[in-house]
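Form predicted on its own, single chain, as structure tokens, below.
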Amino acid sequence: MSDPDKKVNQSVVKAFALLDAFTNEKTSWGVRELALKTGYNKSTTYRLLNTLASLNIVHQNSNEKYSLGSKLFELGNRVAIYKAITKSTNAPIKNVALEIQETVLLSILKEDQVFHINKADSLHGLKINTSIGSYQPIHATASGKLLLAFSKRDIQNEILKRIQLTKATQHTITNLKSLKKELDTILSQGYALDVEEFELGLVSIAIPICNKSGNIIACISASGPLSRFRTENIPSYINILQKGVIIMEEEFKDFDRL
């Protein structure tokens, strides 16, 4: 039997031990006193604090003591925002899933990938593997291609320079020229399709969710088996998805990003 402790990164454990020392009563620490508090030697404490400072998790004050930084505040707010988004979008995406009879996902662009922030399962019993909080490749999914196509051109170009067009199935677009052509088509027609590009037997369709300025901030998609998908039903799929979009665009109209 494997030792679970061997799977734990001790540097991460020590870093969190340092962070746990910051409280409402004790908001700043010097290197020496924090080393005494945690039982770590001074050099280890200093190295960890420097690393945390480089990530804005802590910052060094003018008196050379350390306080919690803006990154933790940002992450805490992000968790609160995602919880609020999940609560406010549960009803519309469940209604869409009920009517379209496929699995519905609410997704955003994050770290050059698709990040799924809410989901309503299909009533047909098909449970796709995608879960809330999971990532998928931007070039091989309807949601990813949609989010990329509707991004501002400079942002799109930068992402295209960074990402690897990894092959998921024999239908995945792995050529940059072909992907750019696909993105232009998506932008023109207003929706994206993934026909077995990420998973064999699975088809997805996605449409954008925009703020009051008309900038895309998220997308909604429906995914189901190839056996049920009919191209002649695309207008119907879009009309049903649009019912959810109308509600969520009102909810997100003042957001710049999610």
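For comparison with the form predicted on its own, provide the form predicted in complex with the DNA.
Single chain only below; no partners, no other molecules.
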């Protein structure tokens, strides 16, 4: 996918590495701490932040710390494909979230990971904090396993060759044979379940979204605490998710992939 031999502009790489340090957990950085974090020289970090600030990509707060700026928000909102998806899925996933009373995510397969495109929060105080635009491992999530299970066989095998089955909890599938068996189960039952495979106490259930050719192009999942989860409610969860899927499949019928 990426050719490491190709010459890339180091300054640009550094600039984006700086931006990548601004996460949901840490939204503002000082020059020195950011230099320490990224390993760049203090001067370099300062000048890059200064450049980014002049472009409104970052913003220097009154306390001298830097945060991400409005221009980045603007550019993010221009990413055509995701913008279209966000717009057309806001309503259906919101309705699903209201009915199912758990956090609902719309996700796709991207670079051997699960990529979350849109989200509707649960109204409960206790909810997962996965965010839009973030990635999660394929093998340890309901969405990931489902997307992989429903992928074409050759793509599935390619991905299975590349990914590492890293252990996230004691319930994570770390064995290739077990994972393949799980994928078969998911394909036959039509939904995927993740019971504490990625995070202890967290349960997810996912079902596919297909285009008019019947190929999977995305999935929708509901995630919540184990304490609220009841096995006997699975058909009901699927039923609610399915109502959202029907609407979204109409929107996505002509897509080959998202």
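Positions refer to the first chain, counted from 1. Because the structure is a prediction, the values reported are computed rather than measured. If you superpose the two forms and keep the largest set of C-alpha atoms that fall within 1.5 Å, you have the rigid core.
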Post core alignment: residue 13 C-alpha displaced by 2 Å or more between the two forms:
yes
